[in-house]
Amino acid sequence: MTKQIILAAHFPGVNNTTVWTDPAAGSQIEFSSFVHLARTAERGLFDFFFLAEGLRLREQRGEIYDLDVVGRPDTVTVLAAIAAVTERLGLAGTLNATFHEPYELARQLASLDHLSGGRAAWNVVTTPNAFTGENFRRGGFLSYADRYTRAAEFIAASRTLWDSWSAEDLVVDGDSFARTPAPGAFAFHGTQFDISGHFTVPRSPQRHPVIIQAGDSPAGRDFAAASADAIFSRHSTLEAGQAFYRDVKGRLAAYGRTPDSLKILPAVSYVLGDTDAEAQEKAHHIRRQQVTPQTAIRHLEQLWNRDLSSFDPEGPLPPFDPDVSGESIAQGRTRLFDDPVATARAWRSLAEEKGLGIRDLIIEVTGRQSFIGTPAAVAESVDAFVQQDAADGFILVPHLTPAGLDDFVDRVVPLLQERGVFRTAYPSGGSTLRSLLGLPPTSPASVASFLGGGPA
């Protein structure tokens, strides 16, 4: 059977895959840039639209690292103000399930979930790390190993939160507001959350708002397989995009849910040309943008874990091996390399081998999966990837801000809609964004069997 290409669009803020020095780009914080994207995304049918969060700008060598994540407005402000200015697009937000508490977000996302009319998505996330604990009461307390356990219970609390109003309890046409003398009685007592009371927000057009997770460690895979219904994912070939869909389509089961209650949505870029060449070309151009003589250097200190503001960005790599003895050089991000030694001396034989200075090594390590090319062909990769199973969709990440998705929606989704792979039109009636997706109503006891220590 045909499959249905879910996609989504990404507003990435200033960092490193953005291109916002380019004259074509616009304001980063601005509204209308919201507002012009979103749009964007809603003419050419998507699911959603996507932000992401940071809770401390990130430092390098002490320094505030101003290429990487920096002037991020909060997360559900802007989503709550984007439900104004559209009428069916999903708007899912990137919130810390490290330092924010269940009572807190679970009333921001049910009401972010009643003014849009059931449009909440929620990409939960987590920080293991002390520095951007910093900003917050609780510190940087949590161990790596700790924090999917915080997270599981941070989603079991709020869909106690959620539950706590039953469908019967809110009355809008009688004398008075609630039915029930008591609505929203919770309480959901765990090893890191100790809450009980009444919820004061009734129950949302969704119920649960749609939750995402990120994370490819397979720590991240279980909790996904347990508590999510889409996983936000980075592969670059159609091979690895196929055995991480068969992993954590295969971990469902043994939380008691089918392949269908998961869709797996890699973030991707892309760029159009009139011809091949012509993509490549710009393609080209657009990674050597992205990677700037200064980011390429910081990039390469953040796996040396020293200084290397001397060396050239177009000379070759350094002759010593990282410093893995000191904390890092990097502060406000999770830890990118697992054996930094051994990544270190990789990348010095790909270097060596084929001729690449630092820059162009960046260049050639840092690429995420990009569709290149006409808009036909990118059509067809599209597809390919959802017809073999190498994803259900995609979050696609423009270079540009706020126009960077026009050219898409423009050019490859009426290909994709004469391919009988993307919808036409949005449903008729008041669909919310979990039927949009497919998505089968949750599932709170895969979350108990994930806290209870593993599959069931």
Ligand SMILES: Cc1cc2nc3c(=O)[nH]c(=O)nc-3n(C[C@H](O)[C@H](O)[C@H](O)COP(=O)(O)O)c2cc1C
The other form holds:
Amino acid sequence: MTKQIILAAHFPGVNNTTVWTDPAAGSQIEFSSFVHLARTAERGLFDFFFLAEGLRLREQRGEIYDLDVVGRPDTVTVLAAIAAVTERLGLAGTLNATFHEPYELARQLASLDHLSGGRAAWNVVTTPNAFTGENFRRGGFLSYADRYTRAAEFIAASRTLWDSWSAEDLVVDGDSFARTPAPGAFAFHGTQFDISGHFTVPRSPQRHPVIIQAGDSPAGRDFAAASADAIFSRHSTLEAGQAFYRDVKGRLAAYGRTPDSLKILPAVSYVLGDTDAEAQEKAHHIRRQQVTPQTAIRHLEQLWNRDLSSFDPEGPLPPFDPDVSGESIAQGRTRLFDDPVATARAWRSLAEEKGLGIRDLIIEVTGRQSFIGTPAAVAESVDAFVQQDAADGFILVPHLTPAGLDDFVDRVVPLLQERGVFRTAYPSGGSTLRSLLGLPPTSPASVASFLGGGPA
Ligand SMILES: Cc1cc2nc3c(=O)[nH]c(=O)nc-3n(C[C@H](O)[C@H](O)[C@H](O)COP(=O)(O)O)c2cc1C
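I have the form predicted on its own already, so could you send the form predicted in complex with the named molecule?
To see the whole picture, the full complex is given below, headed by that same chain.
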């Protein structure tokens, strides 16, 4: 059966996929930028708009990482504002399960769901690093191993809160505002949270906002299989995507779930051109803008774990091995290297083999798989990845704020529609994000068995 493609739009932000030096680059903080990207996504009939989150500006050698200095506004606040200027587009926010509290976040998400008529989604991320924790009252209190336990309890507690109002409680009938004497009564007892009381927000249109997960370790994948409606992944080549897809969908049966109840959505960038050669040339130019000389050295330092500021970004790689003895010099980054010495040696051989200096090597090894080509070629690849089970759709990461999605919506979406793999209108009548994505009416109850020690 031909699969329908899911499309989401990632607001470009603090990472080196975003190009700030282009004359067309606009503000990442002004509301008009968010409005432009969200309305473009809605014009393209996208499923949802997506915001990432970082709770501390990352640092290296005591300096804020170059692209983080731009900062970003609060996720839920932005989504609530976007709800007012869109009608059908889902609104997905990345919100951290390590540092927030269920009562606070469940209220915000249920409120967003009310305000948007059932369009809220929560990308549940975890952070074990003490560096981010310094911003919070408890500091860096959670070990790597405990973070998914807390995340699962967070979702289970949120479900308890969202379920504490029944559908009837919502009905305002004459002068009676609630039909049960104690709406919103709840209690949740776990190892991370021990809370009880009354939830203040009546049941929202979706009851459970769509749950997205981003995290890639075996524990992260099991957590997703037990508790998420969708996964935001990094596996965006065909082979890596298919392997990830098989792995994660294969974990669902143990939790009593069907393969189509969890959508797999890799992040991808794209570059369009009138000819293939033009698109490739544009892509090369964009990569050079993304990986500035400073970014190249910073990236190299993350692997070598040493000060390499005296190295020429266009010159050869360091002839010595990385320092594996000390703490990481890259504070707040989520992606570290499993075996730095082996990776450094592999990078050195690649640089020698291809005659690359530091900057070109970093461009080569950090290049996310992108769809690069004519609109027809990109539409064909996007469709092929989905039909060949490397993904259920994509979270598109434009390289420009705020107009980076325009050409995809204008030139690729119509071709996907012609292929019969993407909607030509939003479903008539009101619909929630859950129904737009073809998801079950509530988030998976199997989060409880994850907490119980594994699949039932
Ligand atoms: C595709 C992807 C996107 C992520 N986005 C964010 C983010 O926006 N904010 C954040 O704090 N963590 C983010 N994370 C980090 C994860 O929540 C998690 O902390 C990290 O991947 C380590 O967990 P793991 O070992 O299970 O992969 C992301 C991870 C992935 C794989």
